[in-house]
Each structure stands twice: as C-alpha cells, then as structure tokens.
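Consider the single chain below, provided in structure tokens and representing the form predicted on its own.
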Amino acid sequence: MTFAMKSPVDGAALDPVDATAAADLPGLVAAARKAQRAWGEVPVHKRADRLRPLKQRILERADDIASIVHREVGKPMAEALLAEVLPSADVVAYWCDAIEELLEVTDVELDAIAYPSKAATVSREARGVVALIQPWNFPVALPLRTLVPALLGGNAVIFKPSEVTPRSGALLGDLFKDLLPEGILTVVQGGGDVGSALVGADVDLVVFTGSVATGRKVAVACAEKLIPCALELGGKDAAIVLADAEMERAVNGIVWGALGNAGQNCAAIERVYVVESVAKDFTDKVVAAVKALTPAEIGPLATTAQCDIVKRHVDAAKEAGNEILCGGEAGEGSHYPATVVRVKDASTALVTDETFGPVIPIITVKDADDAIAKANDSRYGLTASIWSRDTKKATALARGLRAGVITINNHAFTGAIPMMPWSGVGETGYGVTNSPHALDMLTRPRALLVDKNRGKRELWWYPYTPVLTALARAMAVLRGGGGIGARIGALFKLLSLIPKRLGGG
C-alpha cells in the first residue's frame, strides 16, 4: 500500500506510514470483540469519567492537530483549528456530560389489567463491534463524531482513517492513549482493500463516509451479512437567495460556505440560486469578495486526483456555454483557483454532481417557488440555506426543502453543533452523527419484562376455550369496538369471565 507522500501545500515530505495486512483484520476484531464484552458491563458513568481527559488532549495538543491537518489536506491553519479542534472538544464535553442520561433504562407503562403483575424496560445496548471508515476532508472531526458517543455507549472500535491522511488517523489513536482497555480501540491503516476486509470481517456495525460507488458496494456487503450500516455519502448543497435578503451577509457567508476547505465539504455550497432582481448586484459582489481572497486563505485541493475533477466539471460548464466570471484555470499541482460560474446550461455536471472545489456555480432563477423546486431536483440532499430578512417566511419555505439540515441566513457550521443532528436524503445516504439520534444506530434497544404473576396460568395460554372466546370478544368491544353502552356490558361481562377462565374455563 502506497500513502500520500508528499503535503499538497508545497510537496515537500510526509513521514512514513505502515499499511495494515488485510490479512490482519479478523485477528484484530476479534481482539476487540473479546475486550468489548468487559467494557460493555463497565457502568456508564465509569466510561464517561475515562473519556473526559480526551478534551483536554485535543486543546493541549491544538497545533499539532491543526498542523498534521494542515500539511496532509492543505487545510488553512486557521481552519483546521476552528473547524478540527474545537469542535471536536465540543464533542467530547457534550457527550461525556449526556452519556448518562441517554442511556437511562425507561420504564414501559403497561395495562395493569391486560397485564397484570408485570412490569417492562428498555435499555439501550452496545452494537459490539463497530468499524469506522472515514474520508480524509475532515480527518479528525469527523471520526470523533462517532468515535466518541461509540465508545461510550459500551462499543469497541475498529477506525480505518483515509489513505490521503493517516497521519491523522494515527494522532487521533495517540490521542485515546491509556483512556482505554487495550483491544476497544484499534486504529487500521491502508486503502480500499483494508477497508473491504474490515466490512468484510465479524463486525456488528459499518459506519461509512465516502463516495456514493463506494457506499452502495458497503450496503451491500452489510445487506449480505444482516449487519447495519450508517452511510453519509455526499450532497450537493444549495444556498437560495431571496430579493430582500441581507446583501453582504448573503454574499460573505455564501462564498464561506462555498470556499472553505477549498470546497471540499460534504456540506459545501456547490449551486446558488438567486432571484433575478437582485442576481446582477449578487453575483458581481460574489466576484468581488472571491478575487479579493487569498491562495493561502483557500488552500490547495488534498489530491490531484479531486483537482481534476474539479478542472474536468469546470472545463465541462464552459465548453456548454455557461460563463466563467473568474478563476477557471488550474494552477500548479493540486491547486486550483477560487472560480464562479454564471450558469446558463443548468444539466451541466456542475450543477448535476459533486464537484467537491473551490467553485461557485450562480444561477438565476424567477421567485423563490422556483428556487425551491431547482434546489429540490438533486439526487442528493444534505444541507441547504435560504437568505432571507423575512425569517418567517423563510421558515416556511424551509419546510419544501428536501435536506437534513436546513440553515436560514447561515450554512452548513452545525455539524459542528454536537446536541443538532446531521444526516441527509437521497444519494447523501442514511447515516446520522451527533445529537441523542446518533445511538439509534450506535446503540440497540433491549426490552426486559419480569413477571411476578403466581397464577397457574395467564388468560391467553392454552387451552384455547370457549370462555376464553368470549372473553376476547368483551375486550374487543371495551377497547373501542361498540358504543357506550356496549362498552359498560363488555366490562361486567369481562369482570365475570377472567375468575372463569383463570380457574381452568
């Protein structure tokens, strides 16, 4: 296995990485499956207590994080900080502080009648095993997204960090050192034939960000195996600027949205759409606020493969007639130039797919019913914004949008929110991280019922009588199968039947 050698910010370097046999990977989850049965029945307070220091690592160690960030993706200092490390500390006080109480068994309230002598819980278990398999854009925040609430939720962990960035991967294991059991995190590296003998291996839950190729081939591998998955594969985000929105917020957080992490974002804004009224004025502000940034403030793209992609989607816009207002034209290596692109040929692949770059594609549209229905026709659906001073109405356009996540005169910065969910529809997949939603998958549901019921036998048992016939029948009518009056009968009549049938009737 060959990693990425060489930092896409100036080429120089990158310290060596051992690949992970493939041929490893069922020694490995079993290790873990072995050690997670004793982490699982550590009490949850006990878990939480040992994950707390994890906050205070990642701040210590801020510039180190944001600096590996920074030399394997080309990710602004800056950005790396605001965007990997703090948030990322966010989400370990969020989930140590919770944890607890997410996990509380809950009581069932059942008929005392219809139940007598019973009484039910509902605990949240540990999946077992889970295999993480992240993407290398956002190479520590993503993974503690999951690792975090995983680990205390009782699972252990097998992490498969990106090829592009194992260097982070590695760091993020560093950064677990002596908080837990050996064998309840294990960090594994290598490309995609790692990463297929981890679905592949005795695990009880694939957790998956990456291509939408890819996500379907791990459906399936999950689907053949009877084991869940979370997928979180893409989106093609739009933001939609109304006539009476705040000009230069809309301009300055669209070209945010759109720009940061050169475009490299899931939740990237990669179609805007305008009303005419104010698409002239909009679109030369957004020129103007791109032209006056930076190389250093958009970085380089992480690969050179992603840097062709995006040249070959904006070669594509122009050569269909749609117009390049600036940028446009590749640089050196994997960098590539801030670009936006008036588009007049909406089929082009720069509206249809994920670009994943720094470019901007500007359309025009009639009314904000237009806007809407432009942004809905996607195969993907992450997030979206609209930008708007009337907030009330925005609101309720926002209840049209097909997304998961839905921002009015902002965009995309709650994942960083770890109590908001973040999951999508269409081609962005089914996977949820953070908020109490996230251990729907994380965790499984046990119910437990005890019986202190003495009797010799409950209504239902055999043998199947006669006076257990009726008795059916009077409870059919007393739940709601017969008027008032018939109700009232069915209750006496149901009063002078179970004494019967609990005697042996």
Ligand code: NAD
Second form
Amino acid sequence: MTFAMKSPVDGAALDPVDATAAADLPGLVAAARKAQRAWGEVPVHKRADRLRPLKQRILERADDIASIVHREVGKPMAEALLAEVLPSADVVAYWCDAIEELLEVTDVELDAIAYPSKAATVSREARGVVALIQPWNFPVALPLRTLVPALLGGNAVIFKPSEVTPRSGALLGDLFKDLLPEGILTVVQGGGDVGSALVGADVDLVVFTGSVATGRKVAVACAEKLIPCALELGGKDAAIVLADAEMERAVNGIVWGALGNAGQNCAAIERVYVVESVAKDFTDKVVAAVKALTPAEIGPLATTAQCDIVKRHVDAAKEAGNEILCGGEAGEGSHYPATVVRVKDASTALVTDETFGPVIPIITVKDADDAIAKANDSRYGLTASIWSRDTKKATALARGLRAGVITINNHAFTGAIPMMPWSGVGETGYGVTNSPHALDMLTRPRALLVDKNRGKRELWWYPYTPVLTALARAMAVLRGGGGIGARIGALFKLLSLIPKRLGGG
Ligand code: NAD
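Got the form predicted on its own; any chance of the form predicted together with the ligand too?
What follows is the whole complex; the chain from before opens it.
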C-alpha cells in the first residue's frame, strides 16, 4: 500500500488518496513547462500580488492545517500550530515583500577604456520547471519554504508530498487554489516510484528534502541528466553544555530541542555533550524534566517503521552497556516514550546514526575543546548549539563547529525565520532554504551586454598582427606585470600602439 491509511494518534482510518500514475508525469511536466513560459514573463511585483492572499488563507485555516497534520503524523496540536502554521504565514509575507528587490536587475561596472560604449546587466531568471520532493516530518511548513520563492521566481513547480502525508500535501495545493494560472503548481501523489519518475521527467531542477539514502539516489539521477539538485538531508545535531551554562535554561531548551515533534526533526538534538563538572547536575535535571512531560506532549511517532528504528537504536545502546535513565521501552502502536540515555560507549548507532525519535543521549566530555571535537566527529552537520553564559567565548567556539546553523543558548528554531539560511554540511547535503541565498538555486543568473560601439572592429578581433601582440604585452605590464618604471613605459607604448591598431595595424 502506497499511502499511510491509519492515524498514528488512535489508529482511526484516514481519508483515501488517489495516487498519480508515474506514466502521467511527462504530460504534467510538459503542461507545466508550457504554462511557465507566460508565468516567467509576469512582472515580479504582480507575481507577488497573486501570492499575497496565501498568508491570510493559512492563518484563517490554521486549525484545519494543524488538525490534518496532527491526524496524519501525530504532531501535538500546539506544535502543529506553532511549527506548521505561523512560520508558513511568515514565509509568505517575507517573500512577497522582498522578492521584487531581490530579483532586481543589477548593472555591471565596466572599465570604459577597456570596454568602450558597452553596458552590461545581470538578471535572475526562472529555472523553468522545478520538482519539489518532500518528507513527512513538517509536511506544510517545509514545502512552503521552497514553493513560495520558487513560484515568485517565475518557476512552475511539481510538488510531491511524502506518501505518509498526502492529505497535508493536498491541503497545501488547495490553499493555492485560483491564485496561480493553470499548470503553475501541480501536486502529484505517490511513493518513491512517483518521486523517481518525477526526477526522470523533463524538469530543470530538483529540490529534495529527505533521507541521505534517497538523496544520494536523487543526486545520481540528476547527475546523469546534468540538471542541478538541492539536497537537504538528515542530521545528528549536537548540543554542547559548558560549565557556566544557565542550567535551567539549558535543561529546558535541550529537552525541547531533542523531543519536539517526538524527535522527528532533522535538527533534533541527538547528542548532548556536557562538561564533566556539571554533568551529574545537568543529567539529573534533564531526567526530572523529561519525567514531567505527558505522553500527549510528545505524541506518537509518525509510523511504526520509524518506531522500529528508535527501538533498534535504544536496544543496541542498552546492550552495549549504556545506561537508560528513563523511558527505553516501546509502547502501543507507534508510541515511544521520551528516553534519556547516559552514554558510555559512543560507537553505538544511537550516537552515530540519525535516530529520529524522542531520545536524549548524554555524553560527558572533559572540556569545551573536547566537546567541539566530538560534536564535529559526525558525517552530518545541520545545526548545533552551545549553552554558556559567556556568549563571547561561545561565539568564538562556534567558529570551530562544523554545521550549517549554530545557535548559542537556543536550538534550531531559526528554521522558522524566513530571512535566515537553513543549510548543512557533509551528508546533510548542500541545499539552502530560507533567506535570499535560496534564490541562488531557484533562479539562474543571466548576463546581458549591449554594445553601442559603432567602430568597425574591437582591438582584440582579427587580424592578429605584431601590433596587437605588442599591445597585449604592454597591457600585461600595465596591469601589474612590471615595476613602476616599466608600467609608465607600457602606458606610453599603449598610447602609441592603439591608434596604429585602430588604423588597421
Ligand atoms: P525519505 O528519503 O524516505 O523520503 C523523502 C521523499 O522522497 C518522499 O516524498 C519519498 O516518497 C521520496 N522518494 C523515495 N524514493 C525516491 C526516489 N528513488 N526518487 C525520488 N524520490 C523518492 O525521507 P523521509 O523519511 O520522508 O524523511 C525523513 C528524512 O528527512 C530524515 O532523514 C530527515 O533528517 C530529513 N529531513 C531533512 C531536513 C533538512 O532540512 N535537512 C528537513 C526535514 C527532514
């Protein structure tokens, strides 16, 4: 069965979904390509005007959006409103206000002597048809981060939600109803087969968020076709707790950063490095804070498959002699309790691989340098945080962290700020969402030069004569290839050679 059909909340049946036939994709992409030609010609401010009502629609349907996400993946309602609805409205507002200036045509400064009578500009053009393939963990907020700037940039988008969240994906398509010309946004439904067929269709760019294993397949398929792809993949975020951390804040922030969305967050804290002088105090307080949480605040995991991964990681850690301080036993359906593990053997999968579950592994380190070295010892690099009262020292330490987003005394919430780039290093991939940097991938630069020179030829055109060779040598000296005396000589030489060259020499 392609689609998840039962709610992880209570096992109740979810609405049926029609799958898109993989064979239909070439036709849908061709229709999108046709529609995009006209959309790309619409002035940017008019495109922004068309999308502006989306913010209002998102806010008016806040409860609808949150309930569908809650039913499909089990995300607590408060979290669905905070993480799916509010940042999505902000994303629309930011891009609709900023896009015109960000896509403004810029002039290129040209040397009037070297390039007489010439004017050059750079514009940002749509890529064409963008394939957007998305995961299930933030099924509304994440796609919107790309959909909005991609559409404002003049692209058509074919969006494939995860097979775990097809209803959230359909709702997203519905929110755009009547705002865009036919064919500019198409939602296709299905699993990996539909995703793979979409990458294989005639698209110009693939924006993919998901696991490392699938991202690698997408990258290979795009390389074969010589089309660009943006990849935002898994994470294994570290939080570093220094001796001078504001302890209550560090405990509350790290518990939230690790357990939010039941830990099914690419930027969930999955490794905590705490310096030994405060390790016991910190760990005791984390355990107490976790025990105070209710199961409803954690919610179920989205799928039983995800629950099995968490169970496997925790069981293997237990077998390797690591200490389970609370939780650690799977519950009914896809429920897994909030779990804290004191790590003694850091070679276990719970510390090295992405767990994507409500588990907090705590590792004691000697000092800040030890913490940075261990935090960097990962193939992932999405976000990382340092917790310390000495923000100056923490800022200096942050420079040594290998991660795309670093927060001091907070964790990962910057994903909700549309002006801040969200990106990673290593196997987390090289995609960028949010901020003007996202436009580097969603549009391409186009250079235009207009020459009003009426002369018969440029200096550097045929014929290649001894005068031209001497001219080129003099220019090399003048641009720095000789000392001051040689440069003065080259300038006189140039002044005598240019008229000869222009006269046909
Ligand atoms: P996944 O890789 O299983 O699936 C992602 C999407 O790819 C789905 O829509 C799926 O149908 C599609 N797909 C599957 N096979 C495909 C193929 N061969 N070709 C094209 N598309 C294919 O990932 P998931 O389980 O849905 O999501 C969880 C992962 O996403 C985690 O690793 C998480 O860290 C990552 N993630 C990363 C970020 C980030 O910003 N870096 C954000 C959210 C999630």
